[in-house]
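Encoded as structure tokens, the following chain is the form predicted alone, with no partner shown.
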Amino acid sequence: MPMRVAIVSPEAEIWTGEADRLVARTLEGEIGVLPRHAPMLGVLVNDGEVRLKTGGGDVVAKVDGGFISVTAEGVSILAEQAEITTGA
């Protein structure tokens, strides 16, 4: 069962959908998130990326700082700046 993911910046919603897997770089290192992951909060690195595996293929977003929040409802990426670089 996929998880709900939203990537947003102060300017706009960058990507919203369902993903089977998410990988992001935080200050503590690279993390992988699968559906039903334990709740967590992390700080994203500057000049990083978020990689998503979706039913329709891979999506890669360039992010520049911000936060990742994982809850029972899904994953929220709150980036200072973000743009989709691959997929969509």
The other form holds:
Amino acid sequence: MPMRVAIVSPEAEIWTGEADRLVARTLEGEIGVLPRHAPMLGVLVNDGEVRLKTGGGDVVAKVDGGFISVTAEGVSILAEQAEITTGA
Amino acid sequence: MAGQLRVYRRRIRSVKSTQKITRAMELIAASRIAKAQSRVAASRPYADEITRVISAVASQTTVDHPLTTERPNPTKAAVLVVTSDRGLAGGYSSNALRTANELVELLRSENKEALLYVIGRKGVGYYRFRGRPIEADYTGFSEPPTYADAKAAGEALIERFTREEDPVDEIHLVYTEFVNTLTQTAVARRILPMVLEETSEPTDTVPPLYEFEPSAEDVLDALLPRYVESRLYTALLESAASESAARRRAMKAATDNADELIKTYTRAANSARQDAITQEISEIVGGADALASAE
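Having seen the form predicted alone, please provide the structure of the form predicted together with its partner chain.
Next comes the full complex, and the chain you just saw is listed first.
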């Protein structure tokens, strides 16, 4: 059962969709999020990367700073700046 | 008289060319409203999400963060006024400035000194002309503002708020809310110390119990400035939409006025032309009579 993921920046929604796995780097280190993860709020490192495994292939987004918020509804990446580098 | 007629024709030409300009500006402003509104819509997911996260964090932690704590004896307040860079937008900037002045008066009556932070050349010009000191000004981005612009102003304000020596105790924001294309209202809001706003949709669900990475304090430390910047960015976007709407309305009024003027001058020119012809005829008749009686 995939989870809903949204990568949003203040100026636009960068990417939304379903993913089976998400990997991001917080201040504490790399963290992997699978569907039904416990609610979590983390601070992302500057100049980091968020990798998603989706049904249609992998998506990698360059994310500079921001937060990851995991709730029962899905995962939100709140980034000050983000862009998709591979996949769509 | 022929001279009179020429003067009217010249006026009509001049009004017509001015009207072309105002009509073009009206159309440009109208298209900018739509763009500005779509920018407001694009910024909403982030703003909503950050508000949701912040209320969730605030509801389950008892952390006293400097950005949310009321100072015991506030004596200094910063007022950030959002105005436009360019004129010809009707009462847009002056409404914002009037609201700002009311706020400054109110703060003064509460024995708080108001420090001015100004966005937009119009506001800067207004205060410079009156010789009022400006703490900092930010210009050149009233249309369209970017997040980086909001961040620059936001960081300066947060720094001023949190610094050890001579800090401000409150930060207020004056901007123009975009109600719809006909109505824009200048509003004053306090952004710091922060009062957490409830999200627009009613939340029946209990906010999730978050785990924090690294810790609640660190997350809040990083989150609150972003929240302030996001609020500021939203205000800038709304102001930009309001500015375009105000300009469109002002330019529409100018175009309509030009129509009215052209109509009046055309009538005057016509009657001047008739007068000239009548006079010419009577001169010819008079001349012919004079010649006939002379023979």
